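This document opens with one chain alone, in structure tokens, the form predicted on its own.
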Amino acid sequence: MVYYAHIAAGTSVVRRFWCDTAGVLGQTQTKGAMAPSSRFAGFYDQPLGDRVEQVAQWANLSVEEAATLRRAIGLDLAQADEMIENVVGLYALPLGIAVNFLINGRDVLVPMAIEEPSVVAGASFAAKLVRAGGGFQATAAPSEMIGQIQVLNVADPHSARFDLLAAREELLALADETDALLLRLGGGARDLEVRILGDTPVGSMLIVHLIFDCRDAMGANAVNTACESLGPRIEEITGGRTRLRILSNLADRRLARARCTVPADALAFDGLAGHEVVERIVEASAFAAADPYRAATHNKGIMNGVDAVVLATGNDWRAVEAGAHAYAGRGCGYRSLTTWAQDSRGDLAGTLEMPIAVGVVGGTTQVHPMARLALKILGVRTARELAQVIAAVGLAQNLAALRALATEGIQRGHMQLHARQVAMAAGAQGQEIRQVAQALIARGVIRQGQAAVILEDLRSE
């Protein structure tokens, strides 16, 4: 038998479980204890098995679920063969846990699936800094997606637009007929918009926007089905012909926002006073706001964190990427997705705003065992809660990158964490990996050729 106590996140309930290899067999609970903190001191230095056990207890994972983490991928070939076409194997990514996050007053452990060193460490460190200022505050708009219906060969686009708007209620009711379950859950068609695009290579066209509330799903399938159902009726009303009927990944009605404040004193670094670091970060932020070449790299850093959580939870990271960069490029030029400024107290204040269309039901979120585990570790119940967490992680990742750039430079910390991969690429195995990595860091030259020399010397000894 395995016995452990767990304090449910965000509550004062202590649950005591007794488990065997079959999973949770029983539990009792008492009230009055403090809720667990995501502030895991020294988590990085703990043995791998201890980290798994600590996360399993924190997230109230069963023995079977913890075993899924230890199996590394949780997905077998038979499952994979049902998910996509032409399966020949599995491709694994590391799943890390970002610690220290406090979001809307709730402690959160954040699963992140990513191959790049320093991302999980950077997010965890930035969350620690933000924690000193009260944590992240985040919001997310209702889960409304935009479905687009392209209408061509319309004799009088302006009159046809009026006719479509006049038929709004009929068209919304028709769209609602496509998903009775979603309708019962409070979702469904919300509004209809009609745009005219003139001077295209194929002449003027009408673009009908169906605004559709997807509730806790990402919503692509529901929106696409609803758009296709409207095609014949729209053709009757306009006298034109419909072509594309598909959602837009520029989900600007599904914006998530996060903000934070970092006390200047918490940013002091290696002889630099906190207020100097604040000024440097603000200057770096201004660069990204003014120059698209810098903004592209600035936003890529944000997406390091965003994509890692989206992927870990079984959501479509490509859709989120497309929406983020389209949103950054709206209007005049391409801009940064975050802002950083010095507030009236001299502290650092940051904000992030971007579309985050994700779900907690449907698709891979329910099919992939690791995605289900990631959602359980996060403790989110709705798509909006998940979007809030992702926005906070994106802001944290940006803070980590800007702080490094503004002080020691991005390469010092990144290359030290990268040293293990360099050691592995040179052929190091087991304990050799850490030994070679430490030697590379000590020499200050983190190159595969240097790692090969160190490894040869180590083995000869």
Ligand code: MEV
Given for the second form:
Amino acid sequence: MVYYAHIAAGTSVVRRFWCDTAGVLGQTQTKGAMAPSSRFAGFYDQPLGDRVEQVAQWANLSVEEAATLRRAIGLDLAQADEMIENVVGLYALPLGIAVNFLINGRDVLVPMAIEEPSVVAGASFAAKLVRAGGGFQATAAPSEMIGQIQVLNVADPHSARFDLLAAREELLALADETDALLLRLGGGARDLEVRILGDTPVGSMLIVHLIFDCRDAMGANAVNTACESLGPRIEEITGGRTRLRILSNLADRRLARARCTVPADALAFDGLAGHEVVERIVEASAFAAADPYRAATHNKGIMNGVDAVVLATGNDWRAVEAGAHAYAGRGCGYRSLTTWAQDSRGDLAGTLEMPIAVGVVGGTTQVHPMARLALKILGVRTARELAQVIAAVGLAQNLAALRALATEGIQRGHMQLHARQVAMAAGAQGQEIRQVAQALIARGVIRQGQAAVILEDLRSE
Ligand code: MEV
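Go ahead and give the structure of the form predicted in complex with ligand MEV, now that the form predicted on its own is out.
Entire complex below, previous chain first.
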């Protein structure tokens, strides 16, 4: 057994760990000390095993949890078979850790499940820049989802609307009966709205919105059940017939916001002064604000970060995607989800606002072993805390993309990782992957045929 102390970078914190080769067995932290820093210099260059060890220590993972990470034991087939239909196998993705995040004064390591190179590195790099400006400030609204009930064949929609609003208390109480546990946890029905959609191909219809607080769950099941339960009573009140009863993924009551400031000096790069990089990023942001063709790509970059955390934590990334793009398209045309401007000191100020409907209980979050681990590493206890982290990661990802696009372009940074994928596709294994990748970059030709030739030479040496 090894006993050693870890002094977190940039703080006076001393954490003591008891370890053996199987992993961390226990730890203590100096009384009154601050949490350890997520500023992991050189994390990228460490061997994979050391990275696992460092994260396990940082997040105080149990021996079993550390082993799960190290041996990449995620879901097993039996569990998968209970989750969806017609299961024939598992599909794995890399799980990376974005480092350097400081969110609302708390150091955070961010697990990201994603296949695309440069995303984890980009988020970590941007988080380092933002750290120099004091980190991210993030907020998230209460977990209120909107459930929709479609009512057709209503003789007088305007009068029926008033009748439904008059029955608000009764309908909310009825919806609350569907989930006693959620009610005990402080969630449940919050409000009722009724809209009239006139002139549709099937005539006018009433759309009832049930506003439902899902607390720490994403809430799709709770909302759908509550909406279905209201159907018969709504038909009685309106004299119409209900058809669809389902949540809306435009979760615009569940908005998360993140903001940050990057000191101009921290952005100086490759012969460009910091203020020049600030100006270039602001110009890039203006492009996305004015043009939907650019906004789509700009937002895709944000979702690179958002989806990777949503997926790592076992949440429904399609729901978050749908909400993000619907929110970006509200009002007058499709727009970017972030803004970047130069503040009065000449520094770069960024904001992000988008719906983030995620949970830390229910669904896959507690079933998938990797999702449970991801939540533990993040150290979030509530859905709102998780949404705050995701918003900060989205903003970081956007900053990384804009900084690269507005300066050197993204291809240079991509080449190293792209070359490794090409090397793997040509059959390189273990150490060979980096060797072949480096040779490809040196030759300036990143092609599989070229990689195969290099590999053959390497093996014949
Ligand atoms: C690539 O996955 C994402 C970017 O295209 C985002 C952007 O253009 O802002 C680099």
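This structure is a prediction, so every number in the text was calculated from the model and none was measured. Residue numbers count along the first chain shown, from 1. Here the rigid core means the biggest group of C-alpha atoms that line up within 1.5 Å when the two forms are laid on top of each other.
The Cα position of residue 444 changes by 2.7 Å between these two forms once both are aligned on the rigid core.
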